[in-house]
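Given next, in C-alpha cells, is a single chain: the form predicted on its own.
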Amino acid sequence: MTTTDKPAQESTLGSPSPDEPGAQTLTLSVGPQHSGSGHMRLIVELDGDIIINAEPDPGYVHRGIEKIIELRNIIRSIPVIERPSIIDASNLNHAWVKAIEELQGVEPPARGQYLRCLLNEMNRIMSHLYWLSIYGVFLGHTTMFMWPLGDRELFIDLAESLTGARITYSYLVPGGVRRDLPQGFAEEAIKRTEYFEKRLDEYENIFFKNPLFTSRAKGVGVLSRQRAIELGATGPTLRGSGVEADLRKDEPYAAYGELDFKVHTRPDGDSYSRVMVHVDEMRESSQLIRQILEKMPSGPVRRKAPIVVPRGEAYSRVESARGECSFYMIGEGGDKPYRARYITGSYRNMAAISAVLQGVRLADMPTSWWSIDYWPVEADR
C-alpha cells in the first residue's frame, strides 16, 4: 500500500470556494409568515451569530390602497386610508381630509379641530400601547403583552364614545367632524388619563427600569443622528436618535398651534431610546388630551364641504404614531381625486431597517427590529 502527501479529492459540487463571497456566511428569511417580521420578509446574512447584512423584502401585503381611492368618491375613501393602519386610523385619515381641505378652500371650525387632535392623540397613545405589548412578546415578558393590551382598552372605549366605532372611526371628513361629544365624555377621559398615567410608573418598574430590558436594549441597534437624517427616518425612530422633529410644532395643523406639548427626544439613537421615546409620549399624549379638553371653545364642530376634488394640487402631511403620514392629490373637479399618493411612516422607517440591525447578533435582532416599531401593512399601502 503506498501513501501520498496529497490529500484525496473531496466532491465540491454546489459548494462554494472559501474564497468566495458569501461562502463564510449563512442567509436566514423571516418571514413572511412569522411572528417576528409581521406580513413581510426580512433576508438576514449571517456571519456566526453576527447580523452582517439585513434586507427588507415588503410588499406581502399590497393592496392597491392609491388606485382605491383614485376610483372612490371622497368620502367613501376614508375607511380604506384607514385600513394600512388601523390602530392609528385618526392620523391617517386627517392627512387626506387635510388635503382635501386645502383644495376645496375649506377651513374646519375650532371646535371640529381640537376634536380631531384629541382622537388623535388618543390613537396615539392606542397604537403606542399595541406596539408595547408585542415588544413584551418578542423579549419573553408576557406581563408586558397583558398590560398594555389591557390599558389600551381605556382608550378604545373613549374612542368608542366619541365616534361609535372602537378601532377604524371615520371620524374626521371634509370640514370638520362627524359628532360632537357626548354628555360626560370630558370627565371620563380625565379620569382615564391620570390612572393611564400611574400605570405607566407601574410598566417603569417592572419593564423598563428591569435590568433584563436594560441591559438587552441600551447600545444595542444603534442609529447614529446624523444616519437617521440621511435615511429619511421619522417619528419616535427620528427623535430616538437625538432630532427635535415633530410635524405637530414644526407646521402646526388642527388645533395643535394653540396647545402646550413639548416634543421628546433620546440622545443615543439605541433600542432603549426609541423604546422610551414611545414611553414619552404617551405620557405627553395623555396630557395634551386633559388640555384639549380644558381648552376646548364652543361652536359647531363641521362646515359644510362639497362632495368634490376642486382641479389643482395639494399636498398635506401630519404627525402620525410612526411619523409623517403624507398625501399628494391632483383633483379634477370630479368626486373622487385624478391621483393620490399616499406616504405612511413605516414606509419612511424602511430604510432604517438595514441600518439598525446590521452589527448586533441575531439573538438581539427583536429588541432592535421592533423598536422601529414597524408595520407592514401600513408600508405596503
The other form holds:
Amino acid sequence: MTTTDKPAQESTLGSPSPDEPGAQTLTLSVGPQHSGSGHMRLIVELDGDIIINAEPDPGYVHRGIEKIIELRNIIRSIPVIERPSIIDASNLNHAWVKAIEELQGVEPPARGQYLRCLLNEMNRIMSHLYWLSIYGVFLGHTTMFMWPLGDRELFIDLAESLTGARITYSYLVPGGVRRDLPQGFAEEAIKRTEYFEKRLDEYENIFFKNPLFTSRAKGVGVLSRQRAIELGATGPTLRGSGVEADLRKDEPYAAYGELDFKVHTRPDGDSYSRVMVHVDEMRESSQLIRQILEKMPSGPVRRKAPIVVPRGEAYSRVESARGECSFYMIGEGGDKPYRARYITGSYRNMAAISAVLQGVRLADMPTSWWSIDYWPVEADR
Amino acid sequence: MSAQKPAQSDDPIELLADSMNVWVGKLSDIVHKVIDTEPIRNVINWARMYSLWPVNITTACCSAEFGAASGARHDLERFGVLPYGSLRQSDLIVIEGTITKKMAKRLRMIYDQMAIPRYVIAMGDCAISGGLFHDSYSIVNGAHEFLPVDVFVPGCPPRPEALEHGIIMLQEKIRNSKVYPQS
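Mind giving me the form predicted together with the partner chain, seeing as the form predicted on its own was just shown?
Full assembly next; the chain just shown is listed first.
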C-alpha cells in the first residue's frame, strides 16, 4: 500500500510516469465483505495513506420498496416500509401513516399522538445506541460494542411490552396506534430511562473522554456548515455542523408541539461533533419519554380510518433518527397508492460521505464515514 | 483419472509414475479412513463445532438482530461464534436477510474463496424464500438457489434466541458429520 516514487515498469498501478496525474495514487475497493463497510462498497483513492477521493457504491440492498408499496394495500405495506431501517422502524412508519392521514383527512386522537411520540423517541435511542456500538467496533473498542447493545435491550424490552415485537412494531396505523399502554409501563419506563442516563455518564468516562476516541475523532472528517447545507445533509450530520434544524421543532407534528425539548447542535462539524450530537439527543429523548408519560392525556388511542387512499397528492415528512424521512404520495381512490416516493435520511446523507472522507487517513475511514450515521439498507430502500 | 486417458503409454517411467500415483492415492484413502474413525473424528469435529467464525458480510436488515445476538445479553461468542474480517480464516456465512441480485454474486464469490469446511446459515424469511420482498424485481428468492444451505432460521427478523438455536443445530450437524466432506 505504498506509493511508487520511481517509474514503475511492471507496476499494476497503471501509469508509466510518476509525473502524470494518477501515477502516485492507489485505488482500493473496500467492501462489501469488509469489517468497516457494512452493506456497501467504498471506492477509495489513496495518496500514501491519505484519502484523496472516496466514492460510495450503493445498491447492494436495493429491494424496490417503492414498487412493492404500489402492489399492496396500505396496511400490508407497513411492514415493508419499516424494513429499510429496522432499528428505527417507528419513525419511518410515522411518515407513511402521516401521508395517508393527510389524504384521508383523519386526525388521530390525542392519546394516540402521544403514544406515537413515545415509540418514536424510544426508537431514536435504540437506533443511536446501535449506531454507537458499531462505532465502537470500527474504533476497535470492544467495550463500546457490548455496552450500548446491552443497554439497547432495556428499551427493546419496553417496546416489546408495548407492541409485541422486538424491533419491527407495525404499531402506527392510519388513525392512531394499535394498542394502549400495558399495565405498569410508565413506572418501568421511568426506572429504565433514569438508569440509562446514569449509564451515559459512565460512557462519558470510558469512551467520550478517552484519548483513544478523541484523538481519532476531533478534527477528523470535517464537514463545514456551508458544505453541509450545500450537500443537503440532514439529521445529526447537519446538526453536527452547527445548523439548528429539527423537524420536530421546525414543523411540529404529532404531539411534539406540546412537548418541551431542545435541539442539540455542535459547531465544529468533525466526527467528534457528530458523535456528541447523537449522545446529547439520547439524553434529550430519554427526558422526552418521561415527559410524554407524564403529560399523556386519557382517551381512545385509535380512530376508525378507511383502508383507502383518496384521490389527491400528499407530502409528509418526519424527523427520523437519521434525519428527514419523507413520503410523496399520489392517491387514486383505491386501497393502494398510485405512486409513493420514499426519501430517507441516509439517502440524503450519502452525498456527505465523499466530502467527509476527503483528506482523512485510511485508518480513520470507517469511523469517519460511520459518524455520518449512514445506514445502507435505509439509503438503498 | 486413468479412465480419461486415451491409451496406456509404453514409456516405463510414465508407467512407474502412474503406479506411484495409484499407490499415493490409496495411501491417502487409508489416512482419510484412519482419521475418520470415531476417536479422531470426534476431536476434530469438537474443534470445528466451537470455532464457527462467521465472515463479515451483511446482506440486509437481519444484521440488526445479528448485531444484537453478538452483543451483551445474547453473547454469541459463548457458542464460539466470533464475527471475523478475513474470509479465508472463517468457516461460516450467516446470510442476514434479503439477497439482492447485486449481492448474490458477491456471496457466491465469498463462498468460493472460503476454505473447506464451510457452512451456510440462511437467516430470515427473505434468505429462505424471498419473504416480504418475494415479488420484488431486484432480489433472489432464497439463498438455496446459489449456495448449499446447512441451516434455515425463519423469522422476520428472527429473534436472537432463534439464531442461537440455529447455531446449536449447525453444531449438532457438525458433530455427526464426516471429517472429509464429499464436496
